[in-house]
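In the block that follows, a single chain appears as structure tokens, in the form predicted alone.
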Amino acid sequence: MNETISLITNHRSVRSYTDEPVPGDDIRRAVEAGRMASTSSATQSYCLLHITRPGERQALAELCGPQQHIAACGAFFIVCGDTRRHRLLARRAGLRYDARLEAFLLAVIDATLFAQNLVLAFESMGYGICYIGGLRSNLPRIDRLLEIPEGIYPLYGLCVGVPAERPAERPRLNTECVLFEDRYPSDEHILRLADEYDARAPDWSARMVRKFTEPRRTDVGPYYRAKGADFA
């Protein structure tokens, strides 16, 4: 165990802030650590919105769920994937935008890469953090109320500040789970395992049978094509 694997396995969740706010200084500090991530050829394609309007914190954390700790925390951010500044190149160069699936799934890469380095930067100061999926529950009306141009897909808010509880830790799935030598298990074994996990974690079978087997926020594939996204 070193640094670095301890700071990433004491990982939580946290919901619940302190009012103090996160400095600008700690945000660039991350920021430019987030930054240094892997990147598909030097692409790039990622942004990300600070948003400190406090109606406009207040107006996300009811979109997001309600989830009030959007609202509360020191910071919050939305994690975009951006295509827009190569669209601009593009059309300046006097020619056509067309870069289709390739380039949105290397925005949501690139976007994701990026994200998981400013957490761990973060988290080295000290503070806590909660990715927000609920942002993709209303992003056409995200959308509006953030003015988004074409070819920016926000993607997940991010919640930073101060923590003003500790959660347990939630189990995980066993390292056999998910890591495999030269081949994808039989279907047998992966239920075997699966198995094995619901003693650690009741009802997690359950709960991924019901998640996974009826439509969730439909109207996401139709924003993002809206948006400029090509899944062609």
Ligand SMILES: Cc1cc2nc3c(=O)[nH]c(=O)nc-3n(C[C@H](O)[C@H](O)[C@H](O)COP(=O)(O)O)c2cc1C
Second form
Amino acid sequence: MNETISLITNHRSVRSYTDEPVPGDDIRRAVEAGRMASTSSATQSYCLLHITRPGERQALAELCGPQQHIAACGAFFIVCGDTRRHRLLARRAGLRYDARLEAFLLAVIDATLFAQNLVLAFESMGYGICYIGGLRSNLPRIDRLLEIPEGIYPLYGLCVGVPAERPAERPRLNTECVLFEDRYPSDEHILRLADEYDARAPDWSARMVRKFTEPRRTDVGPYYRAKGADFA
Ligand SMILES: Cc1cc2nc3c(=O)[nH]c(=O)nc-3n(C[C@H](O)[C@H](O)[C@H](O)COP(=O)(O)O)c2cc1C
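Form predicted alone done, so how does the form predicted together with the ligand look?
Following is the full complex, with the preceding chain placed first.
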């Protein structure tokens, strides 16, 4: 164990925060660290929207759930894939931006590597965080609220603040469930390990079956397409 591994393994999602704000200097420091994440061919196709207007924070708290921690946390952000910069550069060069699935994936991957480094930087300063996938429950309305331009893909929100709780650790899949040597194991092996995990994380298999067999957030694809993504 070293300090970095201990920071990473101490992560908990925090949903209850004190009233303390997150100073701008701390935000800048975390973003500066986040920016140093690896990035595919230095494309850096992401941006971070810091939502500072209280009325918009409250509206987002409703539209993302409702999830009151969005209004109550010290600072709230939206992590976005950003292909707009590259689109503008292509347009200025008189060329057509080729926005196929690879460009979308690059943006999602780069944004997520940035976000997780940003999170670790905040956690290293003593802040708690909670990612907000609930953002994708209402993308068209959030888009109108925040006037998101073409080429920007809001992916998830991020609450940051001084923790007012220390949640219990949520058990993860065992290392044997995710680390394989050379070849992917048999289906029987995968299912047996999942059953073992259910003993520590009750109902996990049943929740996953529900999550991935019932249609959810069916407007997400059309929304990103409308923002300029091409999934061809
Ligand atoms: C992309 C993403 C979206 C998430 N969305 C939400 C959310 O909308 N609301 C929430 O309370 N937690 C959300 N979470 C937090 C997860 O529920 C949490 O990470 C998971 O249950 C494991 O718990 P832990 O982070 O405390 O270890 C999200 C996490 C991720 C990675």
